[in-house]
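Only one chain comes next, encoded as structure tokens, the form predicted on its own.
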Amino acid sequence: MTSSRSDILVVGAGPAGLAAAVTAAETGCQVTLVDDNPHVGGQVWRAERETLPPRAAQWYARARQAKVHMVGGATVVYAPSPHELFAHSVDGAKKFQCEKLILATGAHERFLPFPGWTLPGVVGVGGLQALVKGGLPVVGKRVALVGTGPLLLAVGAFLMQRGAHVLCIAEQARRTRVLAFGASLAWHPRKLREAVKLKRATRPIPRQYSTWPLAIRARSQSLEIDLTRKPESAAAVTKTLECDLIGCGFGVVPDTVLARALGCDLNGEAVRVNDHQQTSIANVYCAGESNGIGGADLALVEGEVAALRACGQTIGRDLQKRLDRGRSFAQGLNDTYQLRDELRHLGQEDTIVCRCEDVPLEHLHPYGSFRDAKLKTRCGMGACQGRVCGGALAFLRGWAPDSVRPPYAPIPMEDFARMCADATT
């Protein structure tokens, strides 16, 4: 087992984590940045077979110049205290010790169960983008994107660039809400420019509002998806599309596994923080999507704020203004794309909710909490440890996340035993 010690340990190398690591290192702190992906960038700035986007490359260059110790491909699986964390990697177990901890664990996609959502060729919107970046050919493929949020547009533009034929973008939010949110972007010039660019890039793609999937069926060489559209004050209309791939994404869910393991309080589905990104646990800070969904710009600012406060520095007026502006944008974003009640009733009795353990919806009716269902049906006990069904059931049933027990991800028993033995000595 390798071991390292630093003043500040940052977990997560997306925008928030990169900004936190760089800011802390530039104040003179010794910083370690660890991420389960082999490369920095997180889900927003994924860099596997492609170069980092310009903004990400700038932060990465600053991290190297500031001598941030970057550890990729290491998944934190055990945290006996905020000052001692263990990770698993292909190189074996790793131990990290620190004075202060900054969590920037990001978020993962929210999936909602409906008939056919587990069929081959049906994947998360962000997952589809990652697969294509990893080499999945989509030239000439017919693709439907369904769900909610700006990610649908971003992935639609990306797929078009890669030669896919995007049949539609089905947005569950109401058109009036989306247009009102677009008008509010006048107060956020960078976001407005991004929105205009995205709108132009996706102009050839049919976009439908107040539209959501009912069912997907497999055919011999393709998929069929039933979409229902219910405009305001009008009867619902259902149509069927034939396609090769379907991307589904109903927003994202903050990744709070490590924060909950450490005992941090939650605010709904997100980690609760104060105005300076401090969690309820001393010397533990949180930045980015794990404490609320707000986009890359807000994540960067929160990373800077968390690092400055962790290093005992004050927050400048300009940075505070950027933080307030980013939080205002995040509030508008979440209000606009709030999931509608109709989506709670998409699943049939035999629709799978927990993919890892093949638990259908009908098996969950007798239970009133995630823990109860977990004990009786194994829902949430699979390899993903409830990351998929947890987000769905939080929306469908209002079930709060269950307790977290190490290891937080599947690892060899030998490595976990070594970690436990080391933590007790």
Given for the second form:
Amino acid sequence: MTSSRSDILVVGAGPAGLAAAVTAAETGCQVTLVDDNPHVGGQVWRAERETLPPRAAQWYARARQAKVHMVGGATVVYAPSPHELFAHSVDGAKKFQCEKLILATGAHERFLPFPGWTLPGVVGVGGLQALVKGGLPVVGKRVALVGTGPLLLAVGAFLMQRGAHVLCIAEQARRTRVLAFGASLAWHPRKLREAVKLKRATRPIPRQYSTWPLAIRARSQSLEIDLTRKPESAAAVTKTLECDLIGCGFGVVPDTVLARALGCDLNGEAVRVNDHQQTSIANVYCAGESNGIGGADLALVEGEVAALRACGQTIGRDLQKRLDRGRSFAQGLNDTYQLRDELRHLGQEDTIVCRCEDVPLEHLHPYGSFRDAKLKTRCGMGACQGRVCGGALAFLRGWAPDSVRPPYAPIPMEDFARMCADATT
Amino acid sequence: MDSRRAIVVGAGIVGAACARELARAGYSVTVLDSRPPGCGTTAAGMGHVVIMDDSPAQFALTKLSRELWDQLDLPDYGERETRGTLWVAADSEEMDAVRSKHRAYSDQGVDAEILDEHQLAEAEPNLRPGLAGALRVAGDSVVYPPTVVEWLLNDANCDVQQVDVTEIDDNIVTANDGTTLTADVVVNAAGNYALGLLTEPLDIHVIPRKGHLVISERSAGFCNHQLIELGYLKTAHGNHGETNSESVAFNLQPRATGQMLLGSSRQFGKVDSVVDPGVLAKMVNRAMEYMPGIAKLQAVRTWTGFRGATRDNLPIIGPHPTQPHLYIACGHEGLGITTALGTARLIKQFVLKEEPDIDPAPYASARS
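Right, the form predicted on its own is done; let's see the coordinates for the form predicted in complex with its partner chain.
To see the whole picture, the full complex is given below, headed by that same chain.
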């Protein structure tokens, strides 16, 4: 087992983690940055054919310059304490020791169960982008994007650029709310520029608001999706589209596994932090989507704030202002794209909720908590340990996730035993 | 005529089994627990239905209980599988233990057979070569306790309420909001919490004994029996009453899901449920010594639980010494799943003043 010690360990190399690592290293701290992907950038700045997007490349260059020790392809699977973490990688187990820990573990997609959501060809909208970046050809493929939020537009633009025929973007939010949010971007010029650019890039894609999927069916060579549109003061209209791929994106869920394992308090689905990104556990900070969904720009600011505090520095007024602005933008974003109540009732009795263990909705009726349902139905007991169904059930039932125990991802027994034997806690 | 009323405190497997016995005897039963049914020690156990011969009293209770399990018409979701137990002997000394265990089982009419080195290797090809042999107890089985509890309670058609009980005074049960419930009969099956609820304490104590388990991804066919090293008898049960003792033993169980459930550890003097890495490392390493292939199985999840143990390692089953409406059923240590049914049968026989199926004296609440 390799072992390394640093002043600051940053888990997650997306925007928040990169900013945190660079900031801490530039103030003179020894920093290690670990991520389960081989490349930095996280989900939002995912590399394509070994090439990083420009913003990720800039941060990567700064991280190298500042001598950040970067460890890719290593998944943190056990943290006996905030000062001692173990990761699993292709070249074996790794141990990290640190004084301060910054969690920048990001978020994963929220899936909602509705008939057909588990069919082949139906994927998360972010997952679809990742697949295409990984080499899945989409030239000439008919794609429907359903769900909510700006990610649908970003992925729509990306897919068009790769030659896909994007048939529609079905946004569940009301048009009036999205427009009002758009108008509020006047206060966030950078966001406004991005939005305008995105809107221009996706102009050829038909966009429908107050629209969501009811069901997907498999045909011999394609998929068929029923979309319903429910304008505020009119009857719902349902239409059917034929397509080859469907990307679903009902927002993202903060990844709080490591934070919860360490005992950090949550605020709703996200890690609770104070004004300086400190969690409820001493020496543990959190930045980026894992402490609340707010996008890459806010994540960068939070990463910087977390790193400065972890290094014992003060937060300048300018940075504080950027943090406050970013949080107000995030608030508007989350309010605008809040999931509507109708989406709680899309699943049928036999619709699968837990894909790992094939648990249908009807099996969950008698239970009042995730733990009870898990013990009685196996929901959330599979390899993903509730990462997929947890996001759905938080929305459908308001269930908090069950407790976290090591290993946080499946690893061979021998590696797990080695980590346990090496733990000093 | 109104039926007589019973309250069972504790919705673990012991409470659920008692509730079912009393319901079948005509009682109207209410089950109280602060948590949903089967979510405490019951959910943390391995679910092994096994005959054990540490003492004649343990043998009698586990044997009676296994017979009752065989009579139970469990639905598929109880995940019962009768694969049998293999008590694995590492050397000739342990092989002697296999032979005396075989005699003890046979004398009591329990089917058991001795496997030699080759038969053992054939029965379990993933065990390391060179082990001396084993005792196969073919009638032992495994169940999935949380859903069994659910079935027992449904089958009893009893009223289950989520109530945090704070005190039991004979037939008066008090909840944390100050409300009280009374019944003709009260069964205290609150596991580790049971004795702390009594207004009239017992001389005997129940001490929580922490255990760890690890479960693997689906690996059907990796092993075929419940495997337990014979050393288990020396290590796992050998330290009664020592407050800081700690032991691990090889114990592997194939689940109906195809997953492998790996135990076991025993620690006194621990109260927090955090996974203890040192114990876990010893436990997995011990298992890999017996079954090297375990090294490559994917570990999915670990958890801990607390078995309520008495000093003589026998449960407390029977009437409270001074409170005539109150019955105690707790302190089952690592055998609660197996012995829940026998315990419930004895409790019913006490309540109805029937002739007990086995001598209940060793489990009396009046011992120390």
